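Presented as structure tokens, the chain that follows is alone, the form predicted alone.
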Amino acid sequence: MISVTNSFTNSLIKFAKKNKNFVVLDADLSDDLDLQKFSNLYPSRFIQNGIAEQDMISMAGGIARMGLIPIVNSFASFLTARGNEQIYNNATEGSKIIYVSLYAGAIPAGAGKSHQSLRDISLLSNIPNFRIFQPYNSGETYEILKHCLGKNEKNNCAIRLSIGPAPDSSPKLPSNYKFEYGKGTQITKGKDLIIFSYGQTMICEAFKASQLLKKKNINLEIINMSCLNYFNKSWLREKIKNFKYLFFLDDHNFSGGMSDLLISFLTENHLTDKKVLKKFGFTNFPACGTYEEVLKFHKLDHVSLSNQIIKKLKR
């Protein structure tokens, strides 16, 4: 399985062989991208600048002034707490930039706290003319890309990308899939309740929380939000209207990210009566471990979810 971050840099080289109008900026992370693909191909349309987001982001407000599509590459926890300043203020011009916001999650947690991007959602989504979108897969990555570099969308936009590997036991996208804006895309189907998620990590545990789900009699439905700050209201209201549990899977933490911007969006829109809704995030500062390490002591792992799914039902 080709990672998200792979594809993304396969992607652009793609995408630059016919639009001409985008370049790439790095902040000295180029290497966990594999940027030097790109940069090697298109050496005047690639910009290191080094361990100095602030002014990465400025230099990107420039070029969109000038019509250009800046492309701009940091770990998410340094690209929109350091420069969320610069950011907002791009933004006020009206110009569009794409922000990738890589190392997105609590996983891999290696690195620690500092590296760890939990917060990156709520820095964002209250900045006007902003689109927050996480990919899945390889397939995802490459329709989202395709989606913000398309001339439809006006907005800034940000892709968290994942890095490393998919888990093995992650399950695939519909052979039909499409990518469809502010849409999820079903992963299970379920009768008994449904639980909306975003990412490689938390699909997978959500995936694994509903086999063990399932061996009690419970058919969860997994939905796969890779737009997390806008929703389309009339397939949310179809979606949801058989179901009266809903639960809601951040990587993220518990408050600001897609759980209280799409439960907040449903109860706006008063598709929320007579639900029950349970959300699921990180509670605390991150851990550092393993996967399995991390998620378990956060309780967010499968085994955690499914009995915390259990315990509501009985309530």
Second form
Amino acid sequence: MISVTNSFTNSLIKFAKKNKNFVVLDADLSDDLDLQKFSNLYPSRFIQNGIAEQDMISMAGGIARMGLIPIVNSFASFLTARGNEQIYNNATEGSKIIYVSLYAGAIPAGAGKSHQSLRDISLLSNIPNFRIFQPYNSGETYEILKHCLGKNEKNNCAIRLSIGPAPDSSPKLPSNYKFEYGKGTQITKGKDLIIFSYGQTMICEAFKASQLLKKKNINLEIINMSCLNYFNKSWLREKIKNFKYLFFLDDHNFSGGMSDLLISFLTENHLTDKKVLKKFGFTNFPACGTYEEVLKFHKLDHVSLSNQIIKKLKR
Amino acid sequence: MKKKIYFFENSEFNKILKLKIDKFAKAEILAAICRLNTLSIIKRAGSGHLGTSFSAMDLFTWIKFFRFKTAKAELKNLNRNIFFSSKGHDAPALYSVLHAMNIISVKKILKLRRLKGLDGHPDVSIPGIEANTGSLGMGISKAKGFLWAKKHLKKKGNVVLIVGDGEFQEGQIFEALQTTAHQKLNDLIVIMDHNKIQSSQYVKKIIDLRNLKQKIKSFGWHVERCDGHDFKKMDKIFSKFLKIKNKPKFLIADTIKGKGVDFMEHTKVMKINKRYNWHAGAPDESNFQKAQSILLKKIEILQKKRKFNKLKITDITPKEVEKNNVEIH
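For comparison with the form predicted alone, produce the structure of the form predicted in complex with the partner chain.
Every component of the complex follows; first up is the chain already shown.
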């Protein structure tokens, strides 16, 4: 299985032949996205802007005003935080820009908190007309990029991408998988409780947690929510109607992530009556360490998750 | 008796443009009327930035009417000249020029800073506005984006940008100076409205820009400097700029904040005051009347000197006095 980052660039190249309307800007992080593959094929459509994120984002704004679609790449922690005002300013002009929030989430955790991005959803979701996505795997990466480049999507888009290979025990998307805007994908079928999550790291932890829970005869339904701030109401109503316990798992800070956005959407639409809700996310600065160490430290590894779920059910 | 607020509608500018006098003489008249209109719309709005509007007015006039013109019919043409101001708070001056060019309607311009009127800072929903600016430091980056796209799409037209001097304290400016030269976006023309004052103090007192010319040059730009109120000098430099192909171009235009109304000109204000007090906010009634009569007198002198018929003047005094907006720097 190829990584989401590789899939992103391969997809970009696939679309570039027919769609001559997009160009790519990079703040010297093309190595991590393998963007040279694109820039070698389309040098005139690639702008190396150096480590100058604010300048790169505003430049993208000017390019977008001329009718092109800029795809702007940097690490999520730098792009969405340092350049947040520039992103906001571009958005006020109503033109469409696609931001690549590379290295989204806590993993890999070796670089530490300067690089791990756990604030970017909250930083972008309060900008009007903004859609935030995180593809679960390579196939979904293709679908999401296709959606973002499509004419029907008029909003600014951010695509969160994990760095690194998918974890070994990653579950597959269902064979009939189809990307549907605002809807999630069922990874496992459950009957007692349901968990909403996204991204390769957390979906995998949820999956492993579901296997532990199964031994205790608890069936956890896992939903991959690749649209992080836009939700389909009727689909959600149908999805949760048989569940009392709703869980939410973010690869983001505890506040301001997909969980908060989804819970507020459900509450607004009176879909949380008589439900028991619990969310999981990072409650402090992310720790530095290995994959397992860090998730365990933050009690977001599959063992901690299944224990906390059991505790919640007993209450 | 209530004092009047006067305004010259766009029809009157057309009369000036048709006069058989040289373009520099025309520019002087157009700028004088635009200053009067700028003062009036700010007074009506109850707030707005006079000082910087007046310092940039001669630059705007020359660029928009004569040097890098974009007619109403071309506003969506990708080959058009693209001009905007990075500092953005000089919007009342730009709006006045765009009204004079029949791009912004009289109905709109009288609704400065009002709902469904003209935003306090530039917004692309307004005809003739190319970029949303006002949050300082973003302009050069945006302008080079426009220019890059023009080249990529093989479109014609210049990209010309005004920057402030105060905003040179923003770091993004220096990112952009560096990348513009490196990316060989050499057709870019940036003009600094160097009026020496930010909010209320000398730039050199807040954070000194030191040797500006040398600084910008060292980033790989061709730099010129001239009086930003002298049309002939700036025109000569623009001609020179269009011939230089190996570097992006930067003009440091020395201007006077509040230019055109002597008691608002920083060179006079700072001799008697510790702070410059015409950066933001509408003048009170007596200062407004004083400024208005100075600007009307200037127009009258030019009318006699250039021998044109008296222009039609419109009374735009609001029926009710607007509750003044809060002064925001």
